[in-house]
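One chain is shown next in structure tokens, namely the form predicted on its own.
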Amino acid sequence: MSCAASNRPSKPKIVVEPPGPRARELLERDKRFLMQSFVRWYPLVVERAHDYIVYDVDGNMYIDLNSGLAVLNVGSTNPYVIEAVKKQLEKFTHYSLTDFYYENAVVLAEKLVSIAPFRGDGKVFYTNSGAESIEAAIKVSRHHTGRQYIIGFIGAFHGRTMGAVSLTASKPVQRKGFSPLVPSIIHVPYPYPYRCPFGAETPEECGEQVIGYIEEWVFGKLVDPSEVAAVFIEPIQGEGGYIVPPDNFMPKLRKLTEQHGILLVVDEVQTGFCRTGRMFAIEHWSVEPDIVALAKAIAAGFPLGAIVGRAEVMDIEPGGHASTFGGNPVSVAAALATIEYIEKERLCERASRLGEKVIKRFKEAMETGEAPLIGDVRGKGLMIGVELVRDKKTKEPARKELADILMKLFKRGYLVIGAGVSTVRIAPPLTITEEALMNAVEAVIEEIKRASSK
């Protein structure tokens, strides 16, 4: 299906107010069987997906700007994934890459590289999920360089497993009750130009005085440079509140790395295959890393995760890390048709067509006073981050008006989560229609002007 089809739903379609009698059935059988480890936004039971429309079990019909966590960027069950994956499925299903070879994944490979935001030459590890690609690039950054510290950022969400988790500083509670965590791990603030940790006018200055905190400050009196393997940073923090760094940031921090022979790591697992706009976010600076770690899009659904990083980076020998269903063939056929239709479809053109739209009729909204919540419209792509504040002055944030704005578009049948502290997250399938899209964002509009004006 091409993203030009033309007769897809624009609104959603109610028919019972959700949760229905089928959907808390299923919460209850949930909350009984499952570890309640995690949040969930609200109760959405979904039945099946096509592209950008949600079915629940009560035959609602939603329209989606979640894209499952920003994993389906080229809409749900999409036929030439899912063409080729039946392909694959007739072939066979697993042969563990770690002890034997397969064509697919080699091809994959040569993909991945060849589109890698880095020149020369590069190599690939296979991983399950974004988690995993960070634990990878951990191990390869260490090991490489005989190095044992990392710098992180505030603020960052990396992932859950144990040397993941030490990365993250996203939320408290994720790391609360692990430790001892994965030892030798610095963070440093992000800079975050509406709320910048040093106070600064402006996003460039911001952006200089992080570098600065870095140099003056954990190379000046934490640990010397010489001993720090590498620095991981998503180029546009997701969970953290879709923050983008000043324009300046991150050239100046990629030239910090090279002057102490620090790995530049990039974690593009939310901000890849043209989520902004770029097949990769660091794209959008000009800048090359040492190391890219993927998941999520990757694949349209299908576990997989991945890290391509420059060949001489990439040498841990033989036996020193594996993964038995990293590479996965059934996955590895669904990511190589991921990519095809991406480039086929130009959905990284598409996805900054729309997401200039969005940015425009947002901001427009705030400059305007129509929906006086909105702090600070930000964003590249589809990948847009609508801060909610309750005083401009003080920037005290919306948290309860955002909860609220987000259980209403539910019920209305419209699919959006939050980020960051009171952020709105906007992040549709890149295949979505510019009808449907901007629907959904007006009615994002509606529910943030009414809860502005309780």
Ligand SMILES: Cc1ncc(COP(=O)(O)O)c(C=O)c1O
Second form
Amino acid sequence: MSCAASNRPSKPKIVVEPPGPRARELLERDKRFLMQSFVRWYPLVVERAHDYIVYDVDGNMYIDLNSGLAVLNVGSTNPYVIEAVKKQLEKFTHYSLTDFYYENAVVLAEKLVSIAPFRGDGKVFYTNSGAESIEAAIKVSRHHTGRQYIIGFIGAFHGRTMGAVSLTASKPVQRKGFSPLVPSIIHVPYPYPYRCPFGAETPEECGEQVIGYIEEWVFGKLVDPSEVAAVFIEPIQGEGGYIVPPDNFMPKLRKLTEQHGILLVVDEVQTGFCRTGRMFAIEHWSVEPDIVALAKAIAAGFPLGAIVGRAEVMDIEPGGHASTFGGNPVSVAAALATIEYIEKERLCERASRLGEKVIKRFKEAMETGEAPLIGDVRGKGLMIGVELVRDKKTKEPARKELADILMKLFKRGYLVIGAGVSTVRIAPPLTITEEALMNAVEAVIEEIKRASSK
Ligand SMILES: Cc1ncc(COP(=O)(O)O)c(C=O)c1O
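Given the form predicted on its own, corresponding form predicted in complex with the named molecule:
Below: every chain and molecule of the assembly, starting with the one above.
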């Protein structure tokens, strides 16, 4: 199957108002037997999913703008990936890479190093998730530099394990009740052009003010830069609201970290693998980090994560770090096929082209007043945020409206979730047909319009 395949559905089909009877029954059992620590935007109970089409247990068919949370960049059950996985399943399913060797893990490491957004030699460490990749990056950063402080950003989301959640700062509930967290982590504001924490008038000014804050207030008053091991940053904030930093920011941050021998760790867990129109989002600013954290889309839904770092920083000695399942051979086979598919189908170019169309349409709806709740439209490739506000001047977040809009879209057969406080997040599989995508965008605009007129 390729993205050029025709006769794929371009509209959803709802046969029973969701949640239908089978879904409701499952929701009850879920409530009874699962810890309810998740936030579910709406009661979708998945029965099967192919490419960008999701079916629920009551026979409804949906158009997916979530990619199972930015994982299914190559679509669900991508035949190319499934074929590779089946082959590997018949060979062996596990043989702990921490103690032994196998070839596909080396082949994938070679591939990851070759596509990593930095020049020179690199090395890989495999994990099973985004949070574990962040844990590994924290350990490598401290171990390599012999320094203990780490700088992260307000609004960041890096995962839920104790190290990762200590860097996470997008919603208080994510940290509430878990302290003491990992010490020596300092959070600074993220350059959020639409709501610059320093009140800057232009995005560039906002970028400069954040750099100035780190230099003057953090390094000048709080901690000597020689004690800082790393800066961890999402090149585009995901959970925090699909926030794109100003163009001057990443180069300035790289310069600042280089000046002080501080490692730059980019968390590409959500932005990686062509989501933003480049293999890795940091490439938009031609900045070369020291470590890249990966997971989500790397293996099209099979559990795998990785960090790819410059060879000289990946220097933990034998026995210092490992994971039994990290680099599971089935997940690795899926990752190799995923990356091959992405390259073969030129999904980066596709994400850029489709993303530009989507952004243009949302901007038009904002600028013409067609959908008055839209306060800001931003993004790269198919990682697009549409921030909703009740008032363009006060920028009061349209929180409740967002929840209503997403629920209405769900009932119509469009799977969309939010990010940050009141941002619609558009992140479909990169394989989605243009027609299905633009129909979904029109549905989103219609629902925003409807909510605006209330
Ligand atoms: C940028 C980023 N980093 C890390 C994570 C954590 O990944 P996981 O849920 O696989 O632990 C996420 C998950 O949403 C993420 O968006």
